[in-house]
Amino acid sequence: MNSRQQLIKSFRDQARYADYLGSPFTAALMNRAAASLEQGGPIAALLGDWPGDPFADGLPLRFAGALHALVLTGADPGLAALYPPHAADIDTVWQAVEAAMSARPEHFADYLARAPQTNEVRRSALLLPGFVAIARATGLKLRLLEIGASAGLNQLWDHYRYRYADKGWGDPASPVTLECEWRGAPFDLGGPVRVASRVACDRAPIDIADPAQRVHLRAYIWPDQSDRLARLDAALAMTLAARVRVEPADAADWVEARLAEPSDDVVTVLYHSVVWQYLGEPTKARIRANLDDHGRCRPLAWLALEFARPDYDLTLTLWRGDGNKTRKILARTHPHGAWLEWLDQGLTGATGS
């Protein structure tokens, strides 16, 4: 498969995924972009010969984010007049897209040069049962380490309000309420969950005190999903008020340094959501090795929400600090937190990483 065919396939694949995740506008836009690539339209010159895997690199999302940013900022009124909530046909939209590409090449080059960052806050609703399970299994306060934290919105997971059908968790007065459909096995969310400390890192953290960087974050929310934008805006306000800080750092270096710090009377919890696929194999190997070393002598948990086509798995690996290690897939989940299917109430099961 040549590079042009790979580009076309990446946009077609993204169209199917957007349709599955409830964004018909994005699906139509991605399919129209693929058609233009097949025809050798202006988008072919814009994207050129992408050196890597365009789908794994999120190239279609980078392109969609560049367009949405023009709409959000009002930089392209003609395009904004055709985007949701307006209902223009996709060929009319595409004419405005091609005009935007021609008029603002520097803007598109900027967005194409950096990986997408969504920091989907409703993923906290998928992580929460894992934190509850860790607290219950260990009886210890949680020392939280998040990698790939982006803007840090999921650092405040214990400050949000949650609704899972007949279940509730968190402060009813929280400005952010996250609703998630609970499927599968029952699980009791009761019991204390105490946080001892929280820190986070990202290779390129988003500074949400900067209005331009907030636009960048909002641009990756699909434009016909206004509920996601509203949740993001509410979480941004909370995170700004809390002065959450995300450290710029390589994930493996940061994990190694953090695990070397004193951690008495706590369980250290490394967690991440939709991050692992973007890390190189040497980085992943270093993180696994450091976790195993630390877990041999201290309580440790690794909570990961990561891609497992077509949905995501919530996986928990737990080291008891005595050489005992268990790993379990706790739930299958929707990528944006719309639902989770709980699979297991316990932490027994296969060992290994």
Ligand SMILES: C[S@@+](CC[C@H](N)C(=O)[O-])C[C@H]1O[C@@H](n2cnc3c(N)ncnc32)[C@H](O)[C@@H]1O
Given for the second form:
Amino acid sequence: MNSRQQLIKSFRDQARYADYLGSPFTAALMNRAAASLEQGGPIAALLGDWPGDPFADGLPLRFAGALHALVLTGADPGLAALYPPHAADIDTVWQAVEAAMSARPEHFADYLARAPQTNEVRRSALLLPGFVAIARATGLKLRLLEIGASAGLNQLWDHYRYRYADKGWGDPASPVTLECEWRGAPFDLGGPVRVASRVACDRAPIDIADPAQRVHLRAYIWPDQSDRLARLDAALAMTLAARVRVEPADAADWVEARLAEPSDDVVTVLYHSVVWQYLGEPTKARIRANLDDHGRCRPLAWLALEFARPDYDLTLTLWRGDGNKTRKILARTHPHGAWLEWLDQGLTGATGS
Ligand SMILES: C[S@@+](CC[C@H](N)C(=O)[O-])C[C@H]1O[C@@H](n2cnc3c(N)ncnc32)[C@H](O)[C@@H]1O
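Swap state to the form predicted together with the named molecule from the form predicted on its own:
In what comes next, the whole complex appears, and the chain from above leads the way.
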């Protein structure tokens, strides 16, 4: 496959993925971009010969983000008048897209040069039952360590309100409410979870105090997913007010340093969502070795929400601090938190035994 064919395929693949994840507008936009690439339209000159793997590099997302930023900031009112919630046909939208590409080459060059970075707050609704399971199994306060935290929106998970159809959890007055469909086995979420401390790192944290960085974060939300945008905005406001800090650091170095710190009367919880796939093998191996080392003599939990084709698994590994280690897939989940399928009916007893 030559590089042009690879480019076209990346847009077609992105279209299928956007469709699966509930963004028909993005799917149509990506397919329209692919058609234009096939015809050698202006987008072909804009994207040129991409040196790497365009899908793995998120090139279609970079392009979509550049366009959405023009809409969100009001920089291109013509495009905004056609974008969702307006229901213009995709060929009309595409004319405005081509006009934007020709009017603002620097804007597109800027977006195409940066890796898309997102932070999905509804993943907290997928992580929450894992935190509950850890608290219940250990009876200890949680000392939280998050890697790949991006803007830090999943740091405040215990301050959000959750609705899983008939059951709720958290403060009903929270400005952030996360709704998630609960499928599969029942699980009693119980009351509050005690948190001893929380810290986070990211290789490239997003500074949400910087308005330009907030625009980037918002631009990668798909334009017809206004509910996601509203959740993001509410979580941004809360996270900003709480002065959550995400330390700039590589995950392996940071985990090693944090685990070396004293931690009495707590269970240390390493958690991450949609991060593991970006780490190199040496980084993963170092983190695993450090966890095993720490877990040999202290209570430790590793809660991972990570890719497991075609969806994402929530996996819990628990070290009792007495040489005993267990690993369970707790749930299969939708990558943006629309649903979770709880797998382990006997979890309370099983993890506690
Ligand atoms: C897809 S985002 C997920 C962000 C967030 N966890 C969420 O669920 O919304 C992946 C994050 O991992 C971070 N990351 C990738 N490699 C890393 C590394 N070696 N050390 C720390 N963070 C890393 C990226 O900067 C990015 O913010």
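Residue numbers count along the first chain shown, from 1. Take the two forms, superpose them, and find the largest set of C-alpha atoms that agree within 1.5 Å; that set is the rigid core. The shown structure was predicted, so the numbers you read here are calculated from the model rather than taken from an experiment.
**Q** Could you say if Asp158 and Ala285 end up in a single rigid part, given the chain moves as two rigid parts between these two forms?
**A** Yes - Asp158 and Ala285 lie in one rigid part, which moves as a whole between these two forms.
**Q** Can you give the angle, in degrees, through which the smaller rigid part turns between these two forms?
**A** Angle reported for the domain motion between these two forms: 9 degrees.
**Q** What does the CA of Pro51 shift by between these two forms after fitting on the core? Give it in Å to one decimal.
**A** Spelling it out: core superposed, C-alpha of Pro51 shifted, distance 4.2 Å.
**Q** Relative to the superposed core, what is the Cα shift for Phe108 between these two forms, in Å?
**A** Its C-alpha position differs by 2.9 Å.
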